[in-house]
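First, one chain by itself: the form predicted alone, in structure tokens.
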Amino acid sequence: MPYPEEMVAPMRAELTDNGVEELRTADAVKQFLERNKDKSAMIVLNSVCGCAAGAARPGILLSLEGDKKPAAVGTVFAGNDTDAVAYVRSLVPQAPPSSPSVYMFKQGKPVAYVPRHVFEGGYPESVAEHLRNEYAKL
């Protein structure tokens, strides 16, 4: 059962108001990756949990302030964008389902996966540093 949209809207907006592209369907994810197949891309699997609010979303935004970052960033929402989330997860089947999480792609191929445990108990600054290290793979 999806979360009420009025509850998740501010959580979506925290990313989308800062330039992250919302991808609510599997087709939107496919189109996003196709448009960016010659570039680097990152998809954030957003969540309602406390670690998404306290560390993941703020840390992701902080990480994007640097020079080295993905060319394109999109987001799907766990629990609501069911088909989009399933499609993203299908692209990296060896990665266990986790939310929040981050998937990174270079020239259309997955190159990095950042699971929930990186965000749990973390701080925005430590998350941003971890992500910046992952951006080196892009």
The other form holds:
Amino acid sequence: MPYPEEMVAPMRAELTDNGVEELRTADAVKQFLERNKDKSAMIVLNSVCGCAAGAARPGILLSLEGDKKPAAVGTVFAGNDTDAVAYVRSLVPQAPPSSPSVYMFKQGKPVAYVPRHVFEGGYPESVAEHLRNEYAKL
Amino acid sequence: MGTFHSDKGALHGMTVVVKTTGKAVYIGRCDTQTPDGIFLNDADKHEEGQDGKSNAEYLQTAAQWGHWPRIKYISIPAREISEVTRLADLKQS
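Compare with the form predicted alone: the form predicted in complex with the partner chain:
Full assembly next; the chain just shown is listed first.
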């Protein structure tokens, strides 16, 4: 059962109000990756989890303030955008389901993945540093 | 960063590695840690050599990709535990 939309709306907005593209369906994810297949792209698997609020979302936004970053950033929401989430997860089948998490793509191919445990107990600054290190792969 | 459940221990809500005095190692989301042991949700267990992998190799894979939650809930008594660490603190080789 999805979370009430009015509950997750502010959590979505924290990213989408800052330039992250919302991808609510599998088709939207496919189109996003197709549109950016010649560039680098990142998809944030957002969630209601406390570590998403305290570490992942603010850390992701902080990481995007740097020069080296993905050319395009999209987001899907665990528990609500069910098909979109399933499609994103299918692109990296060796990764167990994990949210929040971050998927990075270069020329349409997955090149990096950041699972939930990296965000747990973290601070925005430490998350941003971890992500910036991953951006070097893009 | 703390949680709202200060009575459950500092690792509450975090994914931890529990090394034991035997062959097994566990990964799971820590619910509660007490002097009596640790309670994990959504856990996995690996034994040295299982599936042709050492515990160290299993943990390296989990550090990179996460772990499969094959066990819904498990309690591990303190007498069987040799070390508890956050999975995030495991360095990837």
